[in-house]
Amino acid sequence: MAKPSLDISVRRKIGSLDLELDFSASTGGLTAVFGRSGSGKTTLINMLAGLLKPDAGRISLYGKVVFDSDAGIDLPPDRRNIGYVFQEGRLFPHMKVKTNLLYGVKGGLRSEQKIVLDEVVELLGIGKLLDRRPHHLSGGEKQRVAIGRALLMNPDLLIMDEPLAALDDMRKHEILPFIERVRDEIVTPIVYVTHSVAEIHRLASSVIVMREGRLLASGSVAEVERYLSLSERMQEMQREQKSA
């Protein structure tokens, strides 16, 4: 069987980024998307989501046409199915955790769903947590639960733009065997945004690194090697030179 496959050619400007991106990746595991500050990251993932609409081009979610300038076609977001977890957990403040997590349910719990939320309270070690507002959560916490509400859309595919970015390295510590449990143990194929060297390492089965709006390359973890290692030791000149 064929792995579920992103078709993309999209043009799109925003400042001064012009965004121009035409290529197929397979999307089954983890696939990390990889690039400095301002190379078009977020807005591909926002596009592929429906957030934010291209210029031109089209977009294919595993055969599924969800954007074709030249057709007219742009499906909202509500129609793509897409569980979409942002860098902060954007939690709602007046719910408690059980609540915010079957915001995400589509028309109720229904016995034909994939995903049921028992499933994904076991799957985050959230249990202890259902009574709880958000306030009273820490930062991976937050973003377990966000993770679990975006499972419970039970959605054809989820995104994650830099989960990990706003907490310390012991909170990304703390949520990294997550997510790597819903990598392994929830067949959704996830989009993972990151500038993290490590983080690829750990969780990415294939990667597409991006630079100034444009691909740079595509492939598994081993074949884009060379382009990791050369952002890696960038990453660590940078951290040698703040510390002098």
Second form
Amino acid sequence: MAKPSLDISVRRKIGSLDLELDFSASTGGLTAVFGRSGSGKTTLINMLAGLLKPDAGRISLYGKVVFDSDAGIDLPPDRRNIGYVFQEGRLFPHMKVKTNLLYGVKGGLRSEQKIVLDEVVELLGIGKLLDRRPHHLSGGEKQRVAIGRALLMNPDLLIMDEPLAALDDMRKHEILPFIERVRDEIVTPIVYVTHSVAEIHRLASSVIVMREGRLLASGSVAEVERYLSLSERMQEMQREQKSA
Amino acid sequence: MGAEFWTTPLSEQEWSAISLSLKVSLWAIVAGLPVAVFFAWLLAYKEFWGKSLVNGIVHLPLVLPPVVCGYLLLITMGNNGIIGKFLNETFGLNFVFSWRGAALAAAVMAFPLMVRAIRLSFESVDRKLAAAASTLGASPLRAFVTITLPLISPGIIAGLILAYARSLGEFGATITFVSNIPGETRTLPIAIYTYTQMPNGDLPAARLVIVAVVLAMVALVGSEMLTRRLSKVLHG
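Shown: the form predicted on its own; wanted: the form predicted in complex with the partner chain:
First the chain shown before, then all remaining chains and molecules of the complex.
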């Protein structure tokens, strides 16, 4: 196993959730964060991105400490260099698609960066949308632009928070191939929050399983499945969630 | 009213009241805007000790008799007032018997209206968009200027127009604070009042009333058009 790139040890109370996590994970490729709603998935990634402050603890990414309550370190989101694709896209409504895409580009267009506009536009098939406003895009198109916008900031880590959850089945199948392309053609590691077993099987190389604010298991998908006979449990959890 | 009502050109005093009013109102809303944006932001987004007190003070000019506001301005901003004395001695800035004082009185009276309109649009903006901007590397200042500010611009326009209309109509605080000096503090409403008190003042008073109605209408129609264009820009 590769050297752990994510070291996290945090506590946070939020509503009825009492989150306590202490684990290390290597986040090469696409790492899925799995659990039912209310298990603390979004709380975890918001603490990674700096949008939510842990009550106490320490978070380090690739050796860079982004939060340490003892040392008084709490980097704001704009200094963590973590891309974030939100469930609802969150495109800026008053800007064209192209302006949205370039919002996070450091030093403007001429800067020398690894991921450039043309590449992202081609990768996500959004060339025809550049002059449009977010208002005129379908849900799937919005999500592709949101992914492109996060990639163009050249993040050290790309977080995707259930990017398919707000879409119907047809749109999901339209987007999945694009996410696979991002995973395979861009070196940026991805943390992908989901409660869909199918998405994990299709996309993830490793998985972090959460339950009621605690870590249940983590490792490669195969390992975790063997360890927990996860597939069964996952389906059980999904059934519960559907009936809930 | 005979034909002379329409044919006699506006006299120099009438023009002076109109242009003074426009100058005073413009300065009142331009100078008041940054302060109003700050307080609207504070009241919409921040929780702090004494918030209801600040909220109350901001709204005070709306509920106090204008004459009381004028009196309070006189004792604080006058040349012997606590703030007025300091400003006069340090910057040579004088408000008493000056159009600047009229602008200050108008700004104070219009302030609550401006804050209310802008605060409402702060509250209706999706704050998640600014959070998204911060994950894209935008500092709080850049997120505010590039995301929040454009999205609240309809509220800013509405606040400016309301405040402009209120400033044009300001009478009580102005006359109490800076008196009624032709060309310096005799604004449109004060001129109308003065003419009604003069023999043969009916004609100029009536004409200035028409000017006041036209100015108010222009502001309303202009803001309507601007808001429609803005919402097209903002929401496609």
